[in-house]
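Here you get one chain, nothing else, as structure tokens; it is the form predicted on its own.
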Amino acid sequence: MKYLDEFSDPDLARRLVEEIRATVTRPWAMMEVCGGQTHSIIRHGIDQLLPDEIEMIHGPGCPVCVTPLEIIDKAMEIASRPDVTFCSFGDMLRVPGSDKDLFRIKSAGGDVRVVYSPLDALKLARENPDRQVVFFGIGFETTAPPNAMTVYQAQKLGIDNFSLLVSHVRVPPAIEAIMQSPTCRVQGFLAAGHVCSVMGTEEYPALAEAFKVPIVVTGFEPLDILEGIRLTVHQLEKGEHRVENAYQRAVPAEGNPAAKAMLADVFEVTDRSWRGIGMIPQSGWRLSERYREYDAEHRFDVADITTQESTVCRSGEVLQGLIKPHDCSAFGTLCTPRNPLGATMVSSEGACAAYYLYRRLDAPAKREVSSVG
């Protein structure tokens, strides 16, 4: 298959669904880890095509959603300073902190800018040596390498007015934390293909063996996801728990060696808080000692900011797969994309945003496979 529309072919989708129906004999609950996969599932109605025995649990794989509130508030504090140009991707500007977001900082006169690459922020620093330029570095293993490369370049070029506010998280420790939760119902995982394209698959066999769960590396198009579900169901029905790569066109087993080497040089593994979930040991990165001078938390002395989450927003339970977005009483009423209570309603990969955008206001009704898309 060479073209994207081929990965939405309704005839092939129907055949995959029929095979899943023919294979499944009992209820199974599986989690798609990535928020991009969640949006694809809801957008294309994949959960409505599946047999009743298959439940898709939406995981914490939205990088904006899991960025902890204290990091958001640190971003507000730094961005409010008159000598700072604060740079971010656009999806972070409306994520609510304790009492405001980056748009409000910008409207109050703060120099907040949307950029398309961390290298754009580095260029601003080079062109404006009298200002401190900060880039908000969030995300999983996918976005960490370009941020690491930018810090590497800043040091190499001697640009000392650039820094990185780091909130990078790692997927495998999150899977471990989910499986160790006493409320966990997950019996299999669709692993995020773009994460594995960077890191490879070597961290997953130990998890599959330890928790007796199949882990299938999966892409993002409808046929990718249905194939991932099919392979997961086959393993579950046979009592197997292996790692399978259903996204081989993008994911080599070893990942991207150059990107991994850059990560190992610039970052070091650390404990990291996840919004709505809490602290997960060894689940994040911070700048290594060699590059610590580029750490915005230390440069602007904001490491001690603490916060309190909203008592109304239930996004933490959504991120843990304990409830669906429409199970929250604030969903679609007190909490909308125009007035979000939590990051899951803001992000382009957030589960609440997906349910709102595609009008999933209550439990999904099943439908026939007449079309996908």
The other form holds:
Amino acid sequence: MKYLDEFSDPDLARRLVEEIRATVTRPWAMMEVCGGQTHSIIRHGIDQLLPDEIEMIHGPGCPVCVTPLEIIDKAMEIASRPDVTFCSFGDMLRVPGSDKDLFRIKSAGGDVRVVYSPLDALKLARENPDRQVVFFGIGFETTAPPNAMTVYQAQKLGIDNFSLLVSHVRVPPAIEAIMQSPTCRVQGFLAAGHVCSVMGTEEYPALAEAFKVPIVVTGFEPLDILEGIRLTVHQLEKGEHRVENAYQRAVPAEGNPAAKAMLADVFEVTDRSWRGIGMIPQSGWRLSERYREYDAEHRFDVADITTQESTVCRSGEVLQGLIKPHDCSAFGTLCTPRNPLGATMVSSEGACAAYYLYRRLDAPAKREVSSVG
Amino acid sequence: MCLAVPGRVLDIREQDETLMATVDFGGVLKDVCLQYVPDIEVGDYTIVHVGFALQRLDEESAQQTLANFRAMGELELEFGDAWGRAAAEAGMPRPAGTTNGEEKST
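Okay, that's the form predicted on its own, but what's the structure of the form predicted together with its partner chain?
Entire complex below, previous chain first.
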């Protein structure tokens, strides 16, 4: 009873689940790329409503989780400086660096601020010309355009005590890396809706063709996710591999041209390391030459910091869909939201945190649709 | 933080040659930059991420998404007391100089 009744339209949810059940003839594994979708799937028990043949693999789409330890440590180094006001979104406060986090730096008297928007950080810089104000610019294609606009504004307004610590990443190269892995089990993708709100769908047909894999742009509502799964299953059963848009109300094919133009002006594509996964070619952005003076890594001379990851934490395998959170021996014991070993547990959008929050401490038991009607 | 939240545009103004708006997220009001959706109008719903409107959205979808995000605790994550939450998670006191309102004033 619990799960289906929580949907905004339980009857539609039931029909979607029943159609998926009627369509499936053999096992399929599909990956939702976005951490927000992972959260929604676990929160609403979607994985347990699906037929046994369908396995949802949780992808690397949590921006906090994939930010490399090296960048976190650079953030700690910069945030500890007495002349710096370090600004971040709230979900970075407890992401563990090698030996501290932003919360502990603040508790020790450091000037760390939580902001809602990067423009708030720019405002702080304008109001405090004697301080160096640094904004922690992490995230995917959804977050990069706001940060790009903020750097553009800083230059336009002549605010030179502002800089950006950049660790932006791009989804399509990550999909490519996942599909190229010899251990890859993914047969279909639910593409991240809000990433596509910005970037549109034009990057995906080549991936769908190259790897013969369906890619369905999907939103975050439980019904959106069920619809994305339904469309993916239909393609898989028919042997098709197209790009479909199940989130048209928020994703035009061309995305947001103004945001894409700003991205192209302020950033340039570069290789990036993903926490737990490693280097993915052309998978990130850095500030372009014209805006390089706003790069905090150069301004604060932290380019040479290198770090060593925990040997116990298996978040990298979780991020690549190779294991589920409860397959890690540290999950829920050594590693909890209160004492996280890795970022997939500390971030609310991380797969480990979602499993812990919704008490998926063991392998999930499937639920029969007939028993919940 | 990759989840953009729908909200309703209450007013539109220009500030430092930048299009800005006050947007209502189910009772929480925020300043939002409209530069990426310059044709949006007062009363429209838009998807907003970290203070930037990214796409227009219809009202029904916006209300459903807001209700879902509220149930999932996403609105609290986006607009709530980040220091208080971090302190509770860490089992440590709230850092000196932080209040529930500090971040909102910046």
